[in-house]
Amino acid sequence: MPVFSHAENYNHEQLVFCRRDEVGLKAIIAVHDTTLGNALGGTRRWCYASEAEAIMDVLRLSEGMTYKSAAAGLAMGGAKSVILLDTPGQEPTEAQARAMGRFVETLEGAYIAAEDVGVSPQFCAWMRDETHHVMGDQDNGGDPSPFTSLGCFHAMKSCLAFAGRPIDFAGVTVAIQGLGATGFKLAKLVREAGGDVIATDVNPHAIRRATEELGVRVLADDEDLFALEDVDIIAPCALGGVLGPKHIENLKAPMICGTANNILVDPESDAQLLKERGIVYAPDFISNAGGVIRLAGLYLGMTEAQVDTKVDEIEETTLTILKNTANHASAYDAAVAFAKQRIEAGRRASTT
């Protein structure tokens, strides 16, 4: 795989690899852009089909983090890291976490790690034993997922408003793909607001918990979440790359808004297809920014009240971008343009 050309295509500043066989660590850090500040982004532990797939994932995720922080008005850049697992569900170890922390330390603060899929606050705490450049352990922001879910809930309000509907979840049905940390909390917010939830997850425990505690309806094995009728909002809340042309062609729901990163297979062309079909799409790096706002805000010295205010602002930002979609090829393009404007403003300010 031509690694350098891929990094250049995404305009990354750094793409760094680490291998420590004695503790089972194979990891990649991608720093996309530090124009606005040090680059914050989660550490994902995942079993990839290939190293090439892992590289593409970390490149796309880190680019998204740049736009996410910029669009949220944070003085932070964008980065991401991935730990490649040999088998799915491989248990994390303290030795692996500490080795990852030492890897993060080699970038001397250009990259600030945080929690992501497969990484817990405890894993972050072990990393922090080796580097100060980590957020997300219990003493440094904790689990950011409640803020991610709340921000997405605010973005859903904007989707309703943009579609000309009341900002009221009574009578609204949300189909959630993935009932993990963010998906479950999002389902809880929707249910507490009077909405109905249909959900699916590969984890039977997550399904059982959601049905018993929240009263969600579980998707039958022969049902396709993306083809459901009588659904108002589809919320992808698991991994990315779940919406491509085939699914978009069969979509019945009028709105897409979730907590997952990179939900579109090809964000440029797929977002255009959504616009052509008249489907309201809240770009994921806007709708799921609550978690990074929480961790970056604390890193930057914001108070809890200031962090809460910034998470609430996701509703206004989402509506602004949806309104700007008319002037762009898609909502994704409108969101990227919005973020790039803030990055360019920061670049100009730093040179004056």
Contents of the next structure:
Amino acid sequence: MPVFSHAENYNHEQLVFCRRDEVGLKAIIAVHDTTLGNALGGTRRWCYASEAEAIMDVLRLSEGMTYKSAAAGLAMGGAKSVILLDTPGQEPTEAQARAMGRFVETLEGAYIAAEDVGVSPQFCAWMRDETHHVMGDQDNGGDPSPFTSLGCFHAMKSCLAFAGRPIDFAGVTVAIQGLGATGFKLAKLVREAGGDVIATDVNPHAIRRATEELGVRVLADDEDLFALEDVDIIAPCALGGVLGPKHIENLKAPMICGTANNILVDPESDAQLLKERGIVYAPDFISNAGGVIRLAGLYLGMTEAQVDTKVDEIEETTLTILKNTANHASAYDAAVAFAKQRIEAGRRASTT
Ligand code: NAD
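Next block, the form predicted together with nicotinamide-adenine-dinucleotide (NAD), ref. the form predicted on its own:
Below: every chain and molecule of the assembly, starting with the one above.
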């Protein structure tokens, strides 16, 4: 795979590889952009079909982090790391985590690791035994999902406002895919605000908990979440790449706003299709920024109150971007332009 040209296509600053056979670590760190500051992004443990797929994932995800942090108004750049597993679901070990921590340390703070798929607060704590450039262990921000869910809930309010609806969840039905760390808490917020939730999860325990504790209605086996009628907001909160042209064609819901990263199969063309269909789409890197705001905010020395204010600002940022969509090909384009403006302003400020 032509690694340098890929990194160049995405405009990356660094793409660094690490192999430590004795602890089963094969990892990649991608630092996309540090114009606004050092770059925080999760460490993903995943079994990729190929090394090329892992490289593409880390390049794409780290670019997304640059826009997410910039749009959230953080003095942070964007980066991400991946640990390539030999088999799916391979158990994390302390030795692997510590070796990853030492790898992170070699970048001397340009990259700050955090939780992502397959990485727990315990894994972060083990990494932190080797480097200070880790957030997300119990003593350093912990689980960021409550902040991610709250930020997404704020973004939903902006979707309602932009659609000309009252900012009131009474009578609003939200369809949630995935009742894990973020989806469950989002369902709770919607239910507490008086809204209805219909949801699906591949894990029966997650479903039972949400029905028992929140009174969530479960999607029937023959129902397709993305084709449901009488739903106001669809919230993908599980996987990426769940909305492509086929689903968008059949969507009946007028709004999309979830916590999942990379909801759209092809953000540029799919967001354009959503705009053409008049469906309000809160770009995912805006709606799910609560977690990074929390961890980056604490890393940057913000107080809890300052972090909370920044998470609340997601509502205003989402509305601004939705309004800006009129001047762009899509809400995704409007969001990227919004983030790039902030990066450019940071670049100018640092050179004057
Ligand atoms: P999680 O693993 O806690 O929950 C995901 C849930 O989705 C699980 O309950 C799982 O069983 C379910 N699921 C998996 N495949 C499914 C499918 N095909 N259909 C229905 N349900 C399915 O993860 P999370 O922390 O809630 O993160 C969810 C998404 O949000 C991910 O894309 C993640 O990258 C993104 N995200 C999370 C955070 C955070 O703070 N945790 C921050 C930003 C973005």
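Numbering follows the first chain given and starts at 1. Rigid core (definition): largest C-alpha set, two forms, superposition within 1.5 Å. These figures come from a predicted structure and were not determined experimentally.
Asker: After superposing the rigid core, is the C-alpha displacement of G278 2 Å or more between these two forms?
Answerer: Comparing the forms between these two forms, which are aligned on their rigid core, G278 does not shift its C-alpha by 2 Å or more.
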